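Given next, in structure tokens, is a single chain: the form predicted alone.
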Amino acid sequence: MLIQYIPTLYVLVLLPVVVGAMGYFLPRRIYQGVLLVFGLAMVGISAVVFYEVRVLGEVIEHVAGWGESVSISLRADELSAPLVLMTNVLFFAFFVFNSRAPYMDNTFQYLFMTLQCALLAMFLSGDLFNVYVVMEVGMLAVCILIMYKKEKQSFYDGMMYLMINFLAMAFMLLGLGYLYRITGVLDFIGMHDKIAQINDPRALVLPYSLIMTAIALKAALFPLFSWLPRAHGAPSAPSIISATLSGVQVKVGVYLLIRMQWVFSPAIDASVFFAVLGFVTAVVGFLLAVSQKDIKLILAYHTVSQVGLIVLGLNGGTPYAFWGGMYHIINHAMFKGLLFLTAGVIIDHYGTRNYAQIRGVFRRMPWIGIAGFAGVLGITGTPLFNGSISKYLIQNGLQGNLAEIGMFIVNLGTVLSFVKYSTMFFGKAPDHVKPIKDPYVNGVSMVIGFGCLAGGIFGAQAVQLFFGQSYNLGGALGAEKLTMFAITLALGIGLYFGVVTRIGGFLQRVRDNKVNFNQVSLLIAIFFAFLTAYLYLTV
């Protein structure tokens, strides 16, 4: 471990909101230029921290020189450092992409910086109470950004997001208070050490269930995911907000799931529970995605599905599956962020969100079409693209048990959904749709698209770079893998044209079935009760 005297981690956390506040009253264009330079600097600082972690080991900083379990501490390690770098790179890319948007006034840009600050703090914080505080800050920033265009539906979606997350945060606050009473500390390492000394694991069941219920909602696990499509697919939510929420923000829940499982690991192991839950989430997510006509909702429900796949990998019980899940966090951030960005452009120019009314994207806006299709190839695990590598690792780690069959089902559902989504790239475009000439929009889209390709071609090197894990990934392009993908693609195309296109009435009933706040509250209580009962029976 390396204890830094130059507070690099605190600079990373505080710089976004400080720079945003100091330049707020500057003219819009000057303010935007300052934030662009600052964004590039943030990428550089996080790259330096990432390098230190990879070469020298864990980086720890304690405020005012106080010791562990007492001070506010920030920690960058093999899990958090890659996610911090990913966050800053994507925030910078999204900011450049959206730099000419008319709603990018100073208030919007400041809120965007506040969200960046909160996400970085959540990844770097070594204290559970600090995580709780910055989650609240991030939640308020997200709520305002969802409602920023001041349309009726966005107000409803934003308030639903806020109320549901307030309820989840109440569970977390109760859980961390209970845990503090038992252990006397809230530092992750301190809690882990104290829990190892507890003789009766059942004493920890209640705080574990309370905290994990909140985290499961943040990660959008079944059945606590209904908030995510409302927030990520909100009709008036700016495209970079949808991209940020789906690409980065939802990963906070997954990251905290890993952290808290480690904290409780001396007494409680619920990996089987979360592996099963991840599979169920992945299946339910793609089934709901297939039923949608709104392209942003197709993408939003597939975030639910892909998070389920990540959780399945992280709890698969093997290093292959775990690091495949970690690499899929980064891959999903890239291709899902790209898909939301390009979907927002398509919606703005076609004037509709209905995939059936969108055709000819390749012809009318070729750069957006190519970039968007690269995102499709990434999420479906097409050979040579980044998703194929992380899925290959997860699948290898799950070989020999039923989860391997579950992996095939999830892959098939993903392909089926994006066969439907991809129909809008082909055909003839309406005459009113104009080509995209914004170099920032086209340029950023293509760069991220090439990133999806590079993450597949250089997958072994990427896994080694980000996580220090060396695997032989030649099998990802082997005959067996290529054959399996071809079979999956053929089945997906057949199911779409043979089944999905013929059950429109059933799919309409699925779309019309909305979950209200009271039902969400009940589901949270049921999840908590079920997890508590499971732990009492198995611990």
The other form holds:
Amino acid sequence: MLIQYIPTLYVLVLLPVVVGAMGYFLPRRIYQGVLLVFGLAMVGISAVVFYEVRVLGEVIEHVAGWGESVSISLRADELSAPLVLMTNVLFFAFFVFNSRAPYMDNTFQYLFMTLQCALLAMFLSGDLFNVYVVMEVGMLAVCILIMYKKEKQSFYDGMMYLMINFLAMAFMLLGLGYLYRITGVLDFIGMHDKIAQINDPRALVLPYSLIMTAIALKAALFPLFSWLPRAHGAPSAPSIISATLSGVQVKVGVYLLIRMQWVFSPAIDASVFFAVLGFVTAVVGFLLAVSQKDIKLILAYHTVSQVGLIVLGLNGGTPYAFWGGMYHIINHAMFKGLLFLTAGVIIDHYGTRNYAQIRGVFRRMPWIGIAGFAGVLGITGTPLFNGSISKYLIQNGLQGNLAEIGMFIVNLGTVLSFVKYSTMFFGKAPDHVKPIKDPYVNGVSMVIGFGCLAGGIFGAQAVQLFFGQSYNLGGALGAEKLTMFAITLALGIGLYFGVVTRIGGFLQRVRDNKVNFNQVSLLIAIFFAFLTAYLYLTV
Amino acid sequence: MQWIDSSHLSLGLFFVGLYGVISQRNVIKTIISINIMDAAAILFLITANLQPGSVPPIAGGDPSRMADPVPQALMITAIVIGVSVTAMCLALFIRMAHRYGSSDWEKIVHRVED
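One more: the block was the form predicted alone; return the form predicted in complex with the partner chain.
The next block holds the full complex; its first chain is the one shown before.
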């Protein structure tokens, strides 16, 4: 097939930077035309790769024909191929959404494509050092992109993001060195095979905890998430950047978490640790989300919570929970991307970020309102929408455990914070707000909104399509799902109006509580020390 | 003094850097501290599996005595990355210091407008 004749994976990784650099000096209109064709091509190529991986098994390409674990390799397997497809589809949708925005100049588009290249390379790379390099590239691109509008505290946000991630990457580099000294290879498969032959698993504790500290920071697990809301909710970040970061970039951390756990799996298994950590992250995330007033920050803290849920599912120990977590990665990319896009439009038109001052979105901008509300229904796990399917899978995978009660608490928290978020859709809009005329903005939002609905109605088929797992999901409108959701919704609304609206002073204090860079570094050091100690006690 | 080898040295340097990042409130000093950590990691990788008496992996030498060339090739990349990220940090620091009139993390965090 196609893959036998041209190195498709290399094309996939290199095309964004090559096209971006060559078209950089073209006039903006022509450049955008080129990018439109390019975006479609990327979606097409990744669909082909996805198809081949599903039908023929994993695709591996080595540079210059060197053998396995010697050469630099790119790999697409059943874990990375759906994520690559998701990345390309979302980048294309975001590009079309934003094509008329005033700040969308050539530099911005070039940086955006550099980010796309770095993300694809992270998913496809078969070698830990390459992952390290492209993570640094992606980090620089993200740092510039979140400061792009140069508003208010943008330089502080960019600086914090850069310094914290630079610090984490130093941990990663040292861990990589340790692993290289022990195994002598940097290739994921090669490391996995070598680790299986090592007699003393304690020798691997230090590299494991060094690498996992860096990855947990990238995935924004508790207590290392403080950089995320700053970066994703930054006022100077264009809304498509927030959507990309929350939708796709955080998932790189989750993906690497799965990958590195697999690499170390013959010697070290810390899935219980990460399951508990995922649960704590999910709870802390929604508690902080409920206390925010800024709608972008509500969404950003909620990303923390959802990532915790995904990590809980992936480490739940059953295939049900694992594939539920994987499906939730894709679902979260869709509805959180959509929520950030619509929130950006709403902020631009209302001129405020405070949820209490935004009212009547449904009346003034119906398309955005409907699409945004579809995102809310998706994230809260309303039956018929995609979130319900993945949450159902995770919940079933954890059945009979304490974790199932935990799952209910997390779900309740999601509903609680989105009751707060949804208040802005209703009521009467202020007069200065104008309706939206841009067809791309409305169109793309509606398409992603329908995607959320389709992912729920055809949930079983989607899981079958993406991951090749067939599960009986009890139908999109199963009685169990409906009752659970009704109970959660009623409790959520009751708690919101009964408790949350009455403790404004306490929430204000939570918002005022800021951490500086030294405290973040201290948290990283504590996390590293704790993980190391835990592993020495259990391994 | 057998235990003073390059791996322990670089591990020590790494934690010196980590201490600096935690304890120093001056922005420049934290940037220097992260650089120390980065340099420690690079030192660790270059000296990983190094045999005494080995020669640099340059064409013309005796292949059986050559040091492992892979870490050296990788670390050139890591050094370049470290330099560019440091440059970016310093450039951002200048903008931030002009805006908030301080180079103290604790003072800056209270002057940031939200």
